[in-house]
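Next up: just one chain, as structure tokens, the form predicted alone.
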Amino acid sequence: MIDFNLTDNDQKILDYVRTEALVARKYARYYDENEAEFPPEALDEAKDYPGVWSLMGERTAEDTSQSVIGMLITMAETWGDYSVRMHKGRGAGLGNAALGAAGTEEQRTKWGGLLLSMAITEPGCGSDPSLVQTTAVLDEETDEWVINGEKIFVTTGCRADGVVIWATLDRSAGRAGIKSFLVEKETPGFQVSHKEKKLGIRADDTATYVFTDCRIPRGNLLGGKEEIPKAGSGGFRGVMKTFNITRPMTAAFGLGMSKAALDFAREQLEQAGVDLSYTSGTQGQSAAAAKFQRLEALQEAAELAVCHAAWLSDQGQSNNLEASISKAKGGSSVREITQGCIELLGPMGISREHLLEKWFRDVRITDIYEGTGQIQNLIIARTILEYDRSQLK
């Protein structure tokens, strides 16, 4: 049976999580408007907290299972606010991800203590990543690989160490053909072209990638495999997979961003007088109780969604249709739960004295990045109906 009550171990590392959070919050404006680069009284202030992973050791049997406590820390964290990604060590960007689903031990020995970003989308290639046009040529005279394309808008971009980055062995082979590799920063031919100014989320830079002829060692392949690989060969379903890890979490980040929102509307409701209890029933309810109560209930019901498909996880069960519910449900729950809490504040919904506005504008992309909510509607769709790409598009 399925249990998500937390233990009191549980409970103590959350309380912590939060209380580390609030660092961030302290500072999230000077993140905002700089564009993540760190205050030095912000750093000075976190060393003061050695991590939440010193407190995991603690953690037994009767303990949630290590992916569900790892969701509900992601949304302890940015509950703080999304610039909490900045006091993340080594080893935590998306590419790490790839790299620990789908990589060797001895690339994830090599490669696992760097920051890794992720590279797909393309000038012409945006949701549908079987469309990459970014080519791998292996020279065998030399044993290495050729990567020659270019990427956009890949996450923590400018800051990471190094890459995973998807490219193509045969154009007209589609997603059979596509391959992943690992590329390190410095490598000759490879450039970060732009900084992307964004929205919301500007604690987290975004950049364009331009690889010309940048040549790599045959062994940057992920997953490492010494012969050849043809298109077809596999590669694209097994790094696919790690959306199933990151997808959910993708949706935790918001859901911890909607749920501080949540928090400050009910102080600011509660102070002006608005009876938010659920004793009096829909009749007896102002509108504004109504509206947050829906509210509330749009948040639990995307947050168990998000750790059902970590459950399943742990479970070493499938959950590729469960991380598209959570990730489908968490990016629209979070945009009409920060717009919803900006619409009961009024106009100190949307003044800069407040973080609320910055939220709402950093959960936009949750319902964007790692597959857009109508990707994954089609996923879902796809899957419960047993439909393949040519039968449901």
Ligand SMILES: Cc1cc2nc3c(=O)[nH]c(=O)nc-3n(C[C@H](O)[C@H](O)[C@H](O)COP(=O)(O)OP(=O)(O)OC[C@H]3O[C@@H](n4cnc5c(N)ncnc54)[C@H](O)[C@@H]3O)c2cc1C
Given for the second form:
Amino acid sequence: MIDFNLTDNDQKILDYVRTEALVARKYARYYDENEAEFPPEALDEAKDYPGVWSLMGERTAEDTSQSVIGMLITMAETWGDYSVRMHKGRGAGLGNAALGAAGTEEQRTKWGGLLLSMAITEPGCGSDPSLVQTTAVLDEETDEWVINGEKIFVTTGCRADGVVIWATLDRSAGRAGIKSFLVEKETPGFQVSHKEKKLGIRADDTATYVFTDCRIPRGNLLGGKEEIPKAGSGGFRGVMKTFNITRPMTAAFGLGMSKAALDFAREQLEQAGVDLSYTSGTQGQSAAAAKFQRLEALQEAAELAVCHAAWLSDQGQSNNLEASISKAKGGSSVREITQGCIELLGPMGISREHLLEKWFRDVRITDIYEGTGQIQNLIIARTILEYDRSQLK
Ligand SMILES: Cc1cc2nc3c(=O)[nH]c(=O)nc-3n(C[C@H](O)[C@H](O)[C@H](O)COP(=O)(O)OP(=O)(O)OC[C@H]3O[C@@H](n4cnc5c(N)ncnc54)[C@H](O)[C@@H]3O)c2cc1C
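Please could you give me the other form, the form predicted in complex with the named molecule, since above is the form predicted alone?
Following is the full complex, with the preceding chain placed first.
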């Protein structure tokens, strides 16, 4: 049964995260304009917030399940501002989610404390990850993998301690040859060659990685299975499973910011005397109130789609379809919500004196990384219609 009620423990955790998130919000504009390290005064302030992990230890079986509370925490963090991730530091990268989804127990223990980025995209490989050209060749003599290739648009690429990369063991094996590997920074042959300048989420860097004869221990293969399975027998599907948790999480990043935009818009509309009560009925409402409430409904539907995908994962059920639905719904909703809030507030919406214009820029990425909106719609259609890739592409 899905229970929508939060327990006292859940509420305590979310209240804590939201309070902490407001510290980060104070420095949001600084990040946006400087793309810099966390300012020292913010670090001092952040010391009063030891982190949510101690509260997580108090959780019981009665509380909301692990992935669902994880999504709610993510939304509460980015409700402060995307920049809150800058001082969350360890364990909060997309690569960490991949480690959690595909790593062995031993690997999770060994690398769980590192901040890990996730690198799939290459100059010739974006929407179709089966086109990965980066290679991993096993050197039996030294018991090492030798990695060669280039990865672009790596979120948290500069700041991360290491990366989970997708590489192929055999280009001729297609999807079946692709595996994920963990590579730590400072490994010889691993170079961070470029940092992007971008529209939004400037608090998080986006980097290019080059691997040149980069040698990593044999045990750095995520999940630990080396054999190349026959096409269609699950190797590629295994690494794709990572998306079943990172896609809802990506939607959750955006939904925290769109919620912040809605809260800001509500405050301003109420101050301007707009009646936002839910009791006046559609006939008695102003156009502004009707529009605002439609945006609120979008937010709620998208949040529920995220929690549903996470809940299925916690139940050990397949959530391939629901992960894509949550990403597609989240990606389009956050764009519509932040744009709608700007329209409602007029000049205030685009003024740099407020964060709304920044949230509008920050959420744009939700519909691009971890698979664009078009690709999610393709997956959803294929799954519902039971078409394979050759029938619908
Ligand atoms: C700021 C930022 C951060 C990123 N972070 C990461 C990261 O951490 N790790 C990582 O691996 N990647 C990351 N990416 C890369 C991102 O995942 C890719 O940009 C995305 O998957 C799209 O790939 P592409 O840019 O090559 O576009 P393309 O695949 O070239 O697609 C171009 C356009 O065509 C559309 N399209 C493609 N195929 C189809 C189709 N079959 N049907 C309909 N439309 C289609 C796409 O939706 C898109 O609109 C990041 C990108 C950005 C901009």
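Given the structure is predicted, the values throughout are model-derived calculations rather than measurements. Rigid core (definition): largest C-alpha set, two forms, superposition within 1.5 Å. Numbering follows the first chain given and starts at 1.
- Relative to the superposed rigid core, the position of the CA of residue 64 differs between the two forms by 2 Å or more.
- With the core held fixed, the Cα of residue 14 is displaced between the two forms by 2 Å or more.
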